[in-house]
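Only one chain is shown below, in structure tokens, and it's the form predicted alone.
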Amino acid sequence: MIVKVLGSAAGGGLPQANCNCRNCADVRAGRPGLSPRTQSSLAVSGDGKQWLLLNASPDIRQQINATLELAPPPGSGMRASPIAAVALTNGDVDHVAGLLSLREGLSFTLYASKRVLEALAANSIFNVLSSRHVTRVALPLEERIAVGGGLAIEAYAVPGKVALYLEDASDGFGTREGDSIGLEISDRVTGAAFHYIPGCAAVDASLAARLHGARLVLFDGTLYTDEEMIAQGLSEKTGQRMGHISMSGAQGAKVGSMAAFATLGVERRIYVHINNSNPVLREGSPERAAVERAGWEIAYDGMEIRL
């Protein structure tokens, strides 16, 4: 199984068009131990011939222009993708905005939950994936299904938030069960599998049950501290208020996702989601290093595991 970091940021990427913090600033000027980055997404595919995408970041164009396997196959006609599929891990706009750029008659299948399925019907933008070439399916939790290309996935609920734009005024903003999942996909011939987590409020008894002994996790890094953009004046809200556990913390309600992971014995253990604002993404920085030592890796566009 192949697996391609497509793209490695949160919203808004590396540097954010609107951002001058450090991170962004820097990155503009090319300075040393800082890279570009796109939106959150992947690629993955147990044959390199017909391939999954892992959300649909806004900068998906871009993201396949870059990725030569997931160009249309030489001779295969005028219209050919070899992307068979695309799975969302929840509405956010950074992972379904980029639906809007696989129109064109491109032919796939698109998995989410019910509730974000809903979300995408009441919105008359995404009428142009038509029905002749979308077909549209409910993943359903704690079930696995086959999705071709030799891959199958099982999606399961994780702590989070709904997306910004459901949001109402009620307790936890209407956030309900499943607004946010996490994806195990593994490939049916080998047996090989992997965890997708790029948005996660907390890890908690039942998902720390999930992915203890796991091959590999790749899990939301959004943030290094949970007030980590109120700190910078980029924000006024904190991690937990977006759904997004922060890597570092150790007491109370601020158990950081470094500490939380380290007695589930996951063998490969890689951050996706990062934001602008996180000061892991300097090499050389306390932050890198601190991640580093605690058997954490930082993606990067571009990157390839196989399992």
Given for the second form:
There are 2 protein chains.
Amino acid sequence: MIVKVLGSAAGGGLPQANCNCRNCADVRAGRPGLSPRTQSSLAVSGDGKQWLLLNASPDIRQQINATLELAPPPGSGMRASPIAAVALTNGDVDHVAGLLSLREGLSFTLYASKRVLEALAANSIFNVLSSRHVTRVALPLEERIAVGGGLAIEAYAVPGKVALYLEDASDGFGTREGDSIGLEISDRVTGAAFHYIPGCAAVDASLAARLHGARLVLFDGTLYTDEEMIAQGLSEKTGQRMGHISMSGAQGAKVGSMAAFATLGVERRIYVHINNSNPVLREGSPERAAVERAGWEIAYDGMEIRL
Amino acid sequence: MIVKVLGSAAGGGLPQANCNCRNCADVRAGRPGLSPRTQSSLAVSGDGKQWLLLNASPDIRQQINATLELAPPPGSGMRASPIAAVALTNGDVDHVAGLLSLREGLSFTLYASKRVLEALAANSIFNVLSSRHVTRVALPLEERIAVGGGLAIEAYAVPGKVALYLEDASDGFGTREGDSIGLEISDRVTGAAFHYIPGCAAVDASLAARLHGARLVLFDGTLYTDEEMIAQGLSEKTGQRMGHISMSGAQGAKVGSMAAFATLGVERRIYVHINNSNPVLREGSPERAAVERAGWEIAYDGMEIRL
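The block above covers the form predicted alone; next, return the form predicted together with another copy of the chain.
All chains and molecules follow, beginning with the one already shown.
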């Protein structure tokens, strides 16, 4: 099984169009220690021929053009693509807007929770993915299904938040089960498997039990500290308000992912969906050193993992 | 006034993710005579400080990152952008999807026809452009309004078609006035002006009269021949079905833009919104020679015009 990180950043990417934070300003100026990053998507294949996209970021056209394996195979017909399926983990813009770049007759199966498919159906702009070309399949929770390319996926609910554009005024902003899911992707031939959870508000007992002993987890690396965007003058929101656990934090409501994973025995753990404000993006920073000491890797665009 | 072509291609860009046509295959392979092109957007400024985007293509983040003038000015605050306004000429995905990349607190004024604003309002995903940051203004037709940055725009209806995702089963697919507009952008200080019409089904008498003697027109260059996508095995649709006049064609219903402009006395005419199937994209092709003989230029990404 081949896993390619198409985009390792959270919404906005690095640099973000309107952001002057230290990371964005430095990467824009080409200073060393930081690399540009596009927004959150992966590509996975069991057979190296048919590919499953995990989330479709707004940068998906640029990401496909940068990935040789995702080009139409020469001689495969005038309109063709090795992209056979797309699976979504939530309805956030940084995970669904790229669907609008998979129009123009590209044929694929779209997997998402019932809640996310309802959100797409309520937005007529996604009609450019016509039912002639795109089959929309509601992902059952806690059930493994075959998705082509020699792969199977199992979706499960994780603590999270409904997409920003669907928030209401209620407690929890109207979040319901299925708004945020994790995916276990497995190779149906070799049995190799990994978990992909780019948006997650907390590692609760159920998630901890599920991930225990896993070979590989790609996990929500949005923020290093819960209040980092407020502290940098970028936003009024904490990570918790956005539905994202932080990397750091050791106790109480703010236990972070490093602490939560410390006893899970996960063989390889990689942060994805990393916000431009996050100091771990900077090589040599104390925060980068801290996550590496805790056994984590920082995903980068073009990163390839074989399982 | 400075006009920058951020993206010169029609929907899908060059190469298009799932396209194996000769142009897409050759540009993907890096063969000479063709350059990659992102999708249809311009940036315009009167003062070089505040910028107006004309259409927001799905590639807008990549385009902004490639355009030094559109980066947040250093020292201008943590969240800042020289992009002060965006004007849309229709509701097509290749012109509106990029709005989803102008979220994250970017403040601007969004100008579009009442019809297009209604389409956006009916799609909750565009709620990520909150009214706290983005003011939506319905463009009156045939009335000049100031839009900041020393610029004014005047919108006018042109023959066209409603966006694909809004088509209905009626004759004309439900197209109504305002679904497709042209824009005259003028410098309020110097009086310099140009027309931008990236989607247009025909040059009727009213449009011909309006463009007569213009200094610069950037015009719909989607297809060279009306049936080119069918002939290449790419689509079942003619240019007319998609709401696009062709470049070639000299008589009857299929009079093309070269012929239609021949007697208009437009000083400088440039094709934009060029589909990947169009043979004029290939340097040295007979079609490229024909449009150049007719006095047309082919826009390219990064092209800059000063008026």
